[in-house]
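Okay, so here's just one chain, in structure tokens, the form predicted on its own.
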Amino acid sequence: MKIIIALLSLSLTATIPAQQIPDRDTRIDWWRDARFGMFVTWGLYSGLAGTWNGKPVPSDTNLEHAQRMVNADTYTYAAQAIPKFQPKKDFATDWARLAKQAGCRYVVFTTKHHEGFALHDSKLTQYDAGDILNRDLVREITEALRKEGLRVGFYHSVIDWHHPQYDYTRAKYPPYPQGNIAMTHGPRDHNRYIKYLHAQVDELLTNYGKVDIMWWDYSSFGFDGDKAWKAGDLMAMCYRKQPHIIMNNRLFRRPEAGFSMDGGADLSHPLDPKYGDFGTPEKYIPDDMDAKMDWETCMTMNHTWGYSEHDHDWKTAQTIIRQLIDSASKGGNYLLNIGPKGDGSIPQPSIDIMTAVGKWMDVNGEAIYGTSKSTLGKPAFDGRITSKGKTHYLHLFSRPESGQVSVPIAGNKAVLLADGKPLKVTTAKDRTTITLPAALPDPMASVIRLD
């Protein structure tokens, strides 16, 4: 198969003066309510579903990175899985409606990953949806997450192994794909790399109405910011497009962007905007309840970002109810991945999760969305503390075995949202113990509103 990448010689866009852009608060405030989102990881590699040549992928975690896994070059990679990601009439509409009915506020899904192959209508490259499946997606998927009244955010990869003059060996991770490296002739300009990046997102800043957030994805050390993508610029231009946007802090790899040395997330100090607006851990929910930024842990339902039949470990809905619990106790975002298949269903486990979750915030919503970490400190019993306001939430875990629970502060009346029925409560010295029923009503996690 033979595909041709049109490049265009188009001007990097200047840096806009400070003040024609939103301060952070006005710009964020609405994503600090929603606390919870639905990330879709869908690309090429979707199809392929973790297999190649009728063989497992040599991994269980990021199939999204399979070409690499099975170091093919671009070519026989698309041969393969080109056939294989075909998708559904109105697969975008069943998304939409799964993370509305979960209870997500809004919507990070995949417009490039890695593989360089963009599910938009590009006039930069024909790896696009646009000429090889004749349908645009980004559009397809955006009109039915608007229609949900849900927020858009695109994830957008700034490595891609397709480009001819992407400077893999200027990057130290992800490994580029063997298969391209074999097939590399004489040295590559990576400006000329970094003018399509640019205008692509541009393209899609451009032509898909109001997007809320840009979610980077992947510098790494010593190859990031300017000197990698030219990310002031990049910012910039974002900002001229789309003034009210959000992005995460993935252009950048280094200490002062929120990233620690050993790679993880350092939420322990303010970020600077021309970082990013919000740190992002990756499956992991931090322990610290001092972050000092804005953060959002993006986390699997099982082991993989893009789908893998070989995968059916997946996490029980209990965990990813306590996970968010844990997330908005702490004050951060919970984005929870799906991973459709390659027709753009979503595979029953993880339709079942968010169904789950779903049922719980109907009856739990207002102990997650608009609310803060807790302001109580870390809860005596087995559990989380959300506060909003003078309302602080109490998510029990389990019951304990005396039937009580204390938290240090004078309140004044107590209920559990699945019932609205009072429960007594006794304040002496600013601590009020809450006497509870013989059993609790949910065994993922019930919670008691404290006024």
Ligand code: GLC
Contents of the next structure:
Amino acid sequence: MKIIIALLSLSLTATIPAQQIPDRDTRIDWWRDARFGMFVTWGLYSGLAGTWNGKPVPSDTNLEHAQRMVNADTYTYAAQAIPKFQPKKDFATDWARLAKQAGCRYVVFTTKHHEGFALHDSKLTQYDAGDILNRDLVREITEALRKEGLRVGFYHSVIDWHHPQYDYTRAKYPPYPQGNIAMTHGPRDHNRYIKYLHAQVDELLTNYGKVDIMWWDYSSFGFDGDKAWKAGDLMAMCYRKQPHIIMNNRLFRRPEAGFSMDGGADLSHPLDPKYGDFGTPEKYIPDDMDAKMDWETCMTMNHTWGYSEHDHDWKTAQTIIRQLIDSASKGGNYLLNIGPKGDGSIPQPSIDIMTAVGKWMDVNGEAIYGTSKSTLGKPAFDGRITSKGKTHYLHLFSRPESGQVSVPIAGNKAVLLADGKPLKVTTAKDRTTITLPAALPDPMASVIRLD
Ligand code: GLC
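Moving on from the form predicted on its own, please list the structure of the form predicted together with alpha-D-glucopyranose (GLC).
To see the whole picture, the full complex is given below, headed by that same chain.
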């Protein structure tokens, strides 16, 4: 019996053939319905807030890479950053409430970013919240999210600038902090880092109950998958621990896994489950109405993922709401980032944006949740369409001068979601024309439900 179990567990940790991965449609169903999630980029860099030695870090983007941008070794970095990372009590409750209020159905948060600092209480390192703060921030966050009924996603960086065996000469991107100083401690044994990576993910998937998403970040061309991370084994372990889990495609970076050669997303073919479940366009909504794989755009509200006190260039709530609509109208999800400060508090502009999105979603959520891309193609009016079976949602960004919009399908009932009032429809054979009120109710986007 023991031998059989040993053999079984051996075969389970070997690279998984795609057919052994639990059925994707079953696993991902809730996520396709959800359409909208919150991303949280938070770690030691958050306390630095884009400032190093009293001066702004020379970048207005990706401040979660502060260590790299100031070329600091891990000890110098930690010495400045740790004292500034002082999460206040119950910070996670505020995150969870905000996400819920905004209409997000799930939250993906950083369990470890490229700097290597683990937000959980890890037995494998002292560079973690357990040792440094005597807290388990991953537990605090997951519990707060679950209290609000939100699904839980773990962002986990496979890149690690702290681990002494992470071989930055092979893992070229992003560049290693102080990478110009060659191998000061002798050649690195990357396999030892891979063991550590797997063991930490094991902790994360063992000790925190149900985890809905693993959000990996990220690989380079030529150094990805099994070669870089023993990805097959890693994914097999995830399915063993959490059979229903879904994952993004960033343990890989190759055309078959949904990447174009310029490094962007290529959604034009189906994604084999052995590469993950969804593609990850970053900071843009693809133009493509014909994506052949599930996808999720991750988006910042200003320029940076991690908090910066210098970046005040915020998108408007209108832009954000329309991006959410745009994603849904093309069949994609929208993962909207916040970058809390070192004490866990959320920057006010982010609170304002999330609140505005929530107000819009309260009225118009049914035009986002559970919808698919527009089955009527691209609209002829200024706006977008989402579809749900025989119901179509017309998201109007402005009022056409004609005072009418028309769509290529015969419909019989149109109402504005804002007030539930029926609008006049005229239906020719395969076309419906809807007469609009003198003014549209919502400058963000006014939605008409057409049955
Ligand atoms: C990139 C950046 C990383 C950020 C991520 C979000 O991979 O390197 O800092 O968290 O994008 O998608």
